[in-house]
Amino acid sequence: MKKTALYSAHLDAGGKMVDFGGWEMPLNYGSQIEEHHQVRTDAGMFDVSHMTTVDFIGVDAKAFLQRLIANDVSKLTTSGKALYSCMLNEQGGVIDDLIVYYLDDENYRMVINAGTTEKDIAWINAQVKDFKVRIVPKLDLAMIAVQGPNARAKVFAAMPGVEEVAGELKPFNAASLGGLFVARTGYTGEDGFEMMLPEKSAEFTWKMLLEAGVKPCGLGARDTLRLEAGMSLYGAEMNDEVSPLEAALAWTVDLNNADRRFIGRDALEALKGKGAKKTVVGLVLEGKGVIRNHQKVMTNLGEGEVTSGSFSPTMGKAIALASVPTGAVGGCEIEMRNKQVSAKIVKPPFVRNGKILV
């Protein structure tokens, strides 16, 4: 299995290592629940170096990205500004969800998911032949996400110089300090930074953050945090056969410019015309139990399926995201161990910035 530059640091911290898409990654460092609460109430850090950073360099970089992804990078005009989008196939299915950062008109940076890296790079290279763009995977970069209400303050305390360049950053913006790329983004529903830095600097940076009181957190807490935040997971809420319109991600699609014929646009316009038959909603269990992926959901409009289910440490009850018939509302039943258990349909997010919203 592949190992990140922080592998030894995880072992030193008592990380329980598991196979995650071919990477040996920490599931937790003792208590997933404690790590979850650490991020909601203070600050925690995650090794996300298994994700891949790709730079797009050249005179056609902007034009190529306008063709490649469903959101419109022409919205990005300030250096460091970020955009969330999906990269689609011709049928409108999601190849991957990603973040693009604008550096200048000939330089963009993209972060893609670990499990889809090979197919993403192959797809991108297959589409780029008519454009003057260099595709440069940055395989020598590590990534550390520091998240929580005290995350930014603790990063500034641990890393001299970062506050000067990132102290005034607004959400979904990034800045550079030498070889450090600091983005005010995250996957937990809390404030903080995602930082890209040379692999050789990763362990030293991790130790500085530890000394500033930032505790390491594993993949388990990362998943319950993102679920509470109502954030979609590739391979769960969306995949090659599910379009953004069917995954409650229509807000990531820009159809305003009729001349921008991005890949998958025709399929999305056809689906929008007839109406998507399914969407993703939130579920909150009304009784005891834990909602699991792929459990059957019966709504007022028919059957659906749980896409991501777990126990919410913040709420103290089971929650889920589920693909259900469009327009389904009110109560529903989830099939759990051959029994029907009552739940209610809600609009995500469940929790943001430490506050319960449903």
Second form
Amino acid sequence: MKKTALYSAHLDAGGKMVDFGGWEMPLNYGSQIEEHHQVRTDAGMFDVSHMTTVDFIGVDAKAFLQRLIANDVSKLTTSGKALYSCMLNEQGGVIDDLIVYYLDDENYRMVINAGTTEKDIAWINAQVKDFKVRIVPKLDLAMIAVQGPNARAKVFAAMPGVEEVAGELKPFNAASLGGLFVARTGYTGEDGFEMMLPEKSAEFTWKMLLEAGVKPCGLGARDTLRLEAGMSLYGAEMNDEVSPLEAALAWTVDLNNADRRFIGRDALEALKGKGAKKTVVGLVLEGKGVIRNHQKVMTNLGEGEVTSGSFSPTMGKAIALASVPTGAVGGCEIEMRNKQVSAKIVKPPFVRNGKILV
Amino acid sequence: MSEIRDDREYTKTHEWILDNGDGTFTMGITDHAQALLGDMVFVEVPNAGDEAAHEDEFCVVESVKAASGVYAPANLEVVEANDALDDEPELVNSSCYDDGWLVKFKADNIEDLMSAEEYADSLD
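Let's see the other form, the form predicted in complex with the partner chain, since the form predicted on its own is already up.
In what comes next, the whole complex appears, and the chain from above leads the way.
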């Protein structure tokens, strides 16, 4: 199995290591619920080095990304600005969801999922053809996400010099300091940074953050945090056969510029004309139990399926994202362990910045 | 390394059973099982007076990760259930052999139990 540069730091911290798409990663360091609360109330850090950074360098970098992804990078005009997007196949299905950072017109940086890396890079290389752009996967970078209301202050305390370059960053913007790339982004619904850094500096940085009181958090807490924040997970809410229009991700698709013929556009326009039959909504369980992936949901408009189900430590209730018929509202029934349990349909997010919103 | 106590016996399905010496038994899940399941969020226990047949699912322990049925180790009658678990399911994590017990029941004979040593060997 593959290991990140922080593998021994995880063992030192008592990490319970699991196989996560071929990577040996920490599920938790004791209690994933405590780690969850740590991020909602203070600051926690995640090793996300298994994710892949890819640089796009060359005169056609912008034109290529305008073709490659469904959101429009021409929105990005200041250096370090980030954009969330899906990368689609010709049928409009999602190959991956990603973040792209604008550095300059000939230099963009993309972060893609770990489990889809090989597929993504093969796809990207197959699309490049005549575009003058170099695709450069940065496999020697570690990535640490520090998240929580006190995350930024603790990063500044732990890492001298970072406040000078990242202190004024607005959400969804990034800055560089030598080999360190700091983005005010995340996957938890809290403030904080995602930082890329050379692998050889990862362990030192992790230790400095520990010293500053940032607690290590595993993949278990990462999943309940992103679920409460209503954020999609590739492979759960969307995949190669699901369109962003069917996954409540229409906001990430930019159809404004009719001349921008991005891959999958024709399929999306056809689907938009007909109207997508399904969408993704939030569910809050009214009784006891925990909603699990793939459980059946009966709504007022017919059957759906749980795409991400778990327990919300902040709300003390089970919550889920589910794929249901478009327009379904009100109460629904979830089939759980041979019982029908009532839930209500809500609009995510469930929790943002420590506050319950549903 | 998970804790195993030698004052009680164990099932193949990672429950412990303590003979109270008065015809009743106390049952819970082992340290190995709670560690595997992770943070508990709901525990469903039967009511006093409920009867269960051998191998009936009569409790459910549910963690963030998974729901797991607990099966009756014999034909039994529930004498008392641990109602504290309603509000504090995490007792199963923090004190699986003491405050995190699940049920007390009456039964005549429980078969196929392992000693602490046998249970420890089965985990290797």
